[in-house]
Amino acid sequence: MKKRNVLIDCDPGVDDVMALLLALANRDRLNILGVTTVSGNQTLAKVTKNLRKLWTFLKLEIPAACGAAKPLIKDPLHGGEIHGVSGMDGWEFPAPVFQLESDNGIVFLKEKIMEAEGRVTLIPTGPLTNIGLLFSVFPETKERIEMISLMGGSIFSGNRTPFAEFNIYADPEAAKIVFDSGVPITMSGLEVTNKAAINDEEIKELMSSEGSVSRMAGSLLQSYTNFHRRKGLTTYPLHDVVSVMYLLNPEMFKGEDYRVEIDTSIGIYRGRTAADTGELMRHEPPNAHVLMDVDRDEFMGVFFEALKRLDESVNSE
């Protein structure tokens, strides 16, 4: 099977780490050309340091670069109340020794895309600032992109405002550039990511594992539950993992093709991903395949197997 070329754009972030782990466990199917960071779950400095810590812990040399420190127009928005002061609370990582290839993530993305053998899939799991800048500054890259599998948005209700999901709300102007780009998009919004939720028993299983990667994942997820418990939740969405899982196992998902418009107004609807969901309302061709449902048990089974494979590879070194 031919490997899919991928570039991952993220803001680690606990669920970003879980998405990265799933991708890393499947390098026989995903050719990870590089990773970029973007301001989101925490400041750019913190999420970039988190990526360097993770790469150091896993002894990886996959190239990486830091991208945008703030959205295109508005002030930065962060999620420290969910992901902790560091953005990756819950595990004592070694001091980072991994070094970035570049401090210009936009040029880094452009070079990786244009130099790749074959077309490239983008996997953005944070605000879309880097991708919006890429398409604005280097529009020629769009022809080299096979698709975008992104985590963001919500058709029916948000998690940052009543109408907007965090990643889109953080930079709706960039999101609009991406959704209007003409590049095929699969959108993993809250409708599906809230169903891809891990529970307490599963987290305890990870924390009691003999494998260091599984224990690390479990400890991060245990910290991640603090915010959700305060909200009265008993399961904890692995939002960003869905954007990677779809590329590996599309058959476990159900989705619809919609025209998704990004609201960039200043007001209560800012960041809304509005979709023509009724047949009689559709006046524009679809621009996104929107995932709506997932086989939750199959999802967790694949995720746990991925962590076990990483445990074995790390323990064998």
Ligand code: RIB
Contents of the next structure:
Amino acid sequence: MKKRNVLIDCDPGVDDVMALLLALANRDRLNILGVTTVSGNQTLAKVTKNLRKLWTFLKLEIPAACGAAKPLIKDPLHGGEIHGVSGMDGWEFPAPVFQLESDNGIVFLKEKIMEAEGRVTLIPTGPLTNIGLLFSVFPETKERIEMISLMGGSIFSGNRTPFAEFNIYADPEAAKIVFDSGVPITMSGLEVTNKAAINDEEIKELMSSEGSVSRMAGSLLQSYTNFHRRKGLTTYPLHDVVSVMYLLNPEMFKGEDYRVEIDTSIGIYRGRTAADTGELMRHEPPNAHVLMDVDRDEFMGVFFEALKRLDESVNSE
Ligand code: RIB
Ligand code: CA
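Same protein, different condition: the form predicted alone was shown, now please give the form predicted together with the named molecule.
Time for the whole complex; same chain goes first.
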């Protein structure tokens, strides 16, 4: 079966790491052309160092580059209260030895897309600043993109404000460029990602695993639970993993085609992904397939299997 060309744009971030691990465990199906970083969960410097530390730990040479250090218009927003001061608290990684291919992530993305044999799928798991810039500076890339499977947005709630999810809220202007681009989008918003949540027992099992990748993932996730526990939660959403899992197992999900518009106002609704969900309202054709439900147990089973495969491949080297 032909592999799917993918580029991952992320802000690692604990759940970004879990998404990267799932993709890395499925390189028989995903041809990972490269990874870019963007300011989000932590500063660009920190999330880029985190990617380099992860690549060093996993002994990887997949090309990577750093992208935007701030959103298009507003000041950067970060999520240190969730992902820690480093942006990837909970595990002692080796000093980063892996070197970036470029410090211009937008040109890096453009070159990987234009050089690829066949079309490319983008997997953004952070604010959409890099993708918005890519489409603005190099619009010719759009026709080379098969689809965008992104984590972001929410139809009926928010996690950074009552109405907006963090990745969109961090850079609504960039998100508007992406959602108005005409490129096919599958949106993994909070309706589905909050259901893709790991529990304490599963984390403890990972932490006691013999495999170093599973132990690392469990330790990062244990640290990630602190914020959620303080909010009274007892399960912990693997938000970004959904955007990769959908590409591997679309049948695991239920979704709807909606017209999604990004609120770029500076008021209370800033960053909202407003969806035309009413039959009577349909003025505009849909621009996104919005995932709304997932078989959680099946999702976790596939995720744990992926970690086991990485345990074997990393430990066997
Ligand atoms: O709202 C969840 C999203 O914000 C995830 O991508 C998480 O990593 C943070 O970036
Ligand atoms: Ca993220």
